[in-house]
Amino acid sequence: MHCLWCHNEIIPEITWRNFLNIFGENIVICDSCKQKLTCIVGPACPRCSRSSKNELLCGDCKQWSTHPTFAGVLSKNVSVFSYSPFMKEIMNKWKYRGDYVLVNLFKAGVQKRFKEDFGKLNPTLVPIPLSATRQQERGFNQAEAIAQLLDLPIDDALTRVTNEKQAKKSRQQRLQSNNPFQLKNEVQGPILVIDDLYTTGATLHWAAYLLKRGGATTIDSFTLIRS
């Protein structure tokens, strides 16, 4: 076995405790690289997972909660990892250079955090869509790849109607942008919107707004990274 990132050989430590499971376990990341993936732990905003010195609602979420359009559409966001320099390296290779298999680096962390926060919910997963142009450039939709790590129904209920790159927009431009999505079909019951990165929250709130209008009862979001 070799690490998907650094390609060093992985030699698992075999103890009596893990002897029966070690050979059936698909280990894809070495301990050194795993330690560089910074999971979000400790105090954080209960609405968006932004790390903080306490567990109080952050300033951004206070604004979302009173926004005339978005108040109440998105219950909360849960993110797995922080946007460390190491994570940026991985994202550049995975997301922008089409190295799809790297999604498996996140599998254990994604499944663990999902079970902790949404394990009893049994939601339908709705990945944030890419434009047709962007999907063709990258070869896959990173949000859908994350959703596929979870054994739950996936509904491509949204379609993207703009081709603008969010990464090149300033925070203010993102917050002032028009809805980049259209609703393809209604999805009933609890919904979990999936995306790779939570930055300002604008993308997820626009998605939740449409899904709420389409009949969803509760809408949360689950993102790989909180920047």
Contents of the next structure:
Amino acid sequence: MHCLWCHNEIIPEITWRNFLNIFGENIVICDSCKQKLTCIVGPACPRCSRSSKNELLCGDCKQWSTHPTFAGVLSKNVSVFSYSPFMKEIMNKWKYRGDYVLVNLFKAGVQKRFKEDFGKLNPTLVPIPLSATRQQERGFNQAEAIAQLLDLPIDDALTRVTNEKQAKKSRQQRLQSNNPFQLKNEVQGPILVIDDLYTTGATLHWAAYLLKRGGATTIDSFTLIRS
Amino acid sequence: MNIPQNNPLHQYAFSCQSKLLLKQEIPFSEDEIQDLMKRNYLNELPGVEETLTGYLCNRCGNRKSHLFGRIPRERKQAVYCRKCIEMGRVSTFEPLYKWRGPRLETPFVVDPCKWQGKLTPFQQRAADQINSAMACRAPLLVWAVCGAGKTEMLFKGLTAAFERGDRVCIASPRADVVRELAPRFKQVFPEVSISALYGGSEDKGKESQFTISTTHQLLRYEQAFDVMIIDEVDAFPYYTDRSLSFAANRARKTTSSLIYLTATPRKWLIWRAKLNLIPTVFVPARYHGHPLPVPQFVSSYRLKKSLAKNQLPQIIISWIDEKVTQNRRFLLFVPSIEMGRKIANLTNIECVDASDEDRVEKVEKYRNNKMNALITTTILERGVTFPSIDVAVIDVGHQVFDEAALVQIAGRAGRNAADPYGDVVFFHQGKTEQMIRARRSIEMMNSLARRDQDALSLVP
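Previous: the form predicted on its own; requested now: the form predicted in complex with the partner chain:
Following is the full complex, with the preceding chain placed first.
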């Protein structure tokens, strides 16, 4: 077995406890790379997972919860990792170079965090869509890839109408832009919106806004990274 | 065939010939590409192929199953190569494109060489052999010591090659070397079109008669060069990564000259030379004729303990102090980035390593005499010339310092004719095989040079 990230060989330790199921368990990442994946632990904003010293609502979330259009549409966001330089490197190779299998690096962390926060909810997953051209370019949708790590029904209820890259825009531009999505079909029950990054939260709030009008009871979001 | 400039084919051939490109690397519209394919000027080649023994990447030659990934694609799965993914993804569904139409001719450049210098008898002998190897499309190993003036020895052969209209490539495993060589060649051959290729260079996609490239960038070429020169064949990662020699081999034409340049060939190359499988020319003396500086071994057994206490061993401090008082410039080689940073903190000397963002600027500052000292990892061990410096290696016993690395490091000193005797010190914690072999190899070169000098001086 080789580490998915550094390609070094992994030699798993075989003990009396695991010698029978060693072949069932799939190790994809070596210990030194695993340590560099920065899970969000400790005190964080309860609404958006941003690390903070206390458990209080952060400034951005205060604004979102009093916003005229977006107040109350998105209950909370949970993110698995924080945005370290190492994470940035992985995202670069995964998303922009298109090294699809790297999604397995996140599998264990994503599944664990999901179980902790949404284990009892049994939601329908709605991945944030890419525009048709970008999907064509990249060959896959990163949000969908994350959603597939969780063994739950996926509903592609949204489509993207505009083609602009969020990453190229400033904070102000993001917050002022128009709704980039359209609702394809009605939804019901609890919805979990899946995306790779939560930066300002603008994308996710637009998605939640549409899904709320489309019949969802509660909407949370689950993102890989809180930057 | 020569295609006039105003023919649209000229533009197509200019961008595509002798290359393996991804669709997004071809600078034309979808319609144009389809049209060229219909006329059979552009062929598709599967990016990744399934063979009897597993998958094969047609760009980098990768066959290792753990370096292939699967990506879902329209209810099926595509297999893609993870080894060369930094250059864009190739997969069973993402083909490579190859130009099959008429090829552009390279121009014949009359008297391209503007170099006025004179070669030493040693260099002259090598230059003649290089020239004839290039003309006969033969292989050659040029085994020349550090500071022998390898670049100058190439000028004669290159001049003849450009006059013949050959396409020439110099490939090096190191981007620093490419960055250093390109301006030198541009100065010497001002009328020849030259492009320098490395990750992030601006010349990518430019079609030139003379290409100076990192070996990685050669993965995009096929059947392109009449003369392929590989500088520093023994440098990392060329000798460990088989896809690079695969790329270098594919990038040259079937009948082409392959020239290896090195100061410290690895075992397999030495054996091939000894068995006469590859003709070899030997340049044992430096261009200024003075012997190579022989490293001194100085023991500093307390290095680890001292560093743990945030101190440098006294013997290293006094070496540095001596250089500072004599106003000598020096390089301090360390085995690891952590040790480099630690010593940089203790001594207030700047430190560079591969992960340093200001790496290029710092080296440039040192080169321009803005700094008198620099701590470095092995990134500066080869291919760089600073006129008159002294060199010390700390913790030579470390495994990154093998024989080749140490010979190269010692070869950084005394490269200036006005100041040919540099000081080379290895601070060790017990002599190792590698350092002894390095010193022996330097001494062997020096004695060979003395012997040959006598022989060559007899020749009028």
